[in-house]
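First, one chain by itself: the form predicted on its own, in structure tokens.
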Amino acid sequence: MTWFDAPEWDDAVEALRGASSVSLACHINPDGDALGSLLAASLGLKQLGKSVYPSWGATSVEVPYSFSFLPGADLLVRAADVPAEAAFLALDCGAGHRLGSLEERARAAPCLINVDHHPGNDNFGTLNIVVTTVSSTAEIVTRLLQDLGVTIDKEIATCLYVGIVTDTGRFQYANSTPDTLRLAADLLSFGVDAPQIAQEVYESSPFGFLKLTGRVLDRAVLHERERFVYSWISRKDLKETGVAPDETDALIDLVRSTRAADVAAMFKEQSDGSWRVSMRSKGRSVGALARSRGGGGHELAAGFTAPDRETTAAGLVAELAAAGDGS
């Protein structure tokens, strides 16, 4: 069947059905969703008899301790040696820029199939699936592997329980709808450790991370008449504390916590001396302001990367004023 309203469904599925080999990648960077859909869609078509190198285009092809325990992580592969010749399934990427560096052979591949649930994604697919009214990726590829045939079971459900479990915020976001709360009821049938898998995402930080938390919370600035509080990471600090970069994506729901903020930021120094931002909003649109940086994401939760720090803080405050007084 023809999940999602999504025109192109049946030819992914027969693509896939098809293939001997498929190239797997979720965007660089990933998060628990980008690695739940990855590695629940490589053990689902390794079920199947096919070959899989799941990956991503980054140097190291590490995954975040918080995810450590996630199955399927020995099926990993170096960007390297993703094979350009099978059939590619982007996964979890709202443009083709976020596969990195296996963006060009994902584009030489003899079918590119693009599977995402970020508004504003550019189609980048040969065929494309990308339903925005879901909560995760996580989602669509349940029903994908459904539809293949594959038989759902413990550790496919663990890591697809993952990607909707933390791309909904623990179920707390508007993208938490009835049918994303029956499928992740569904998925804790098949055993799934959700006490588990709490402890290990959300409660697994290690020591440094409360000095780091302090540093960030005190420095944090406010600005009341835009509603708008930010913070930032430098790479000065992880170095101080012992905290890994992909250990530091919850300090951003501390620094929105405040009643007095509609939107906040977060700041990170990358190693090139750039700055990652990551936005969160409890109300007010923050995926075009993201988007307009180059960046991308969801109305309610989005990034960007900028060159600047308080250059682009400024900016933001100054368009966040603007747009409330137009409102």
Ligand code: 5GP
The other form holds:
Amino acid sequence: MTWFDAPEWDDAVEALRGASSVSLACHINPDGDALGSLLAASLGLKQLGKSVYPSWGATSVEVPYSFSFLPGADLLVRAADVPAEAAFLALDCGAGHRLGSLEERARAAPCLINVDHHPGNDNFGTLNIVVTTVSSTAEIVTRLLQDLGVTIDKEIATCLYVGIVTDTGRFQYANSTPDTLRLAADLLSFGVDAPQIAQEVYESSPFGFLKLTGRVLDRAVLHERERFVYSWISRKDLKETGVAPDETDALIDLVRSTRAADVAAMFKEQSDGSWRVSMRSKGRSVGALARSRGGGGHELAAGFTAPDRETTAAGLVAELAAAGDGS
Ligand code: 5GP
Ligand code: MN
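Let me have the form predicted together with this ligand next, following on from the form predicted on its own.
After this comes the whole thing, all chains and molecules, with the earlier chain placed first.
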């Protein structure tokens, strides 16, 4: 059966069914959907008797603290240990380069299956299952595992549920459709502990996160006319507050919460001095802003990397001003 109008669905199911070992990777700096999809797919394929090698293309595959409770994390292997000769399943990667150091190996695999939900995905796979109408890659992985005959159990359902909860912003964004909620409800029926997950994911920050939040909110800049708000996190902030870089994702949601702005950005200084920029919108598209700066994402949530904070912020302000209200 073909799900979601993905023409290569049956071929992808067939390829996975025939593979005795599968390499799997999500995007670098993985979020809840990337990790949930990666671990659910790994647990499911393992249940079918396949050898699985889940990872992502970074020097260390340490799961961020707030996702460390996820079942299946014990299956993770170092990127260097991901075999190139196995079938390769890429998850939640909007572009090939999101595989980081594993991109080359993925492209060399006999079969590269690209499972993703980002608009503008560059179809880097030999088989591409790109469904932009679903909330999360986890939604697609759920159907994929079901078609493969995997028995969804509590562990797999937990990973999938985490992917859906995080990518829908706890079911509050426009991507949370009736189908999404029905699927989440089905997953709960496997015994998923939703309140426990909410605590692990959203209430497990270190104390220093409160101090960091204070800094970030205090220095937020509002461009009233452009209805644009932004703030930043420097490496010094992280060092002084003791917060890990992967524990800062929630801050953009606080900055965007003002009614004075429709577009929000968070600049995060990287170890090489460049800035990762996360953008969020309440309506007008930010996908194009990110894509034209070498990044990507969705229309209302996108990101890119820039060499300089102040010039980039000024550029965004100018572009938002030029686009006016109609963009
Ligand atoms: P975040 O701000 O949470 O890092 O990213 C928001 C959305 O944009 C996510 O769907 C993420 O996958 C996507 N995204 C962020 N940065 C990039 C990038 O550099 N390239 C691409 N293609 N997508 C990105
Ligand atoms: Mn996703």
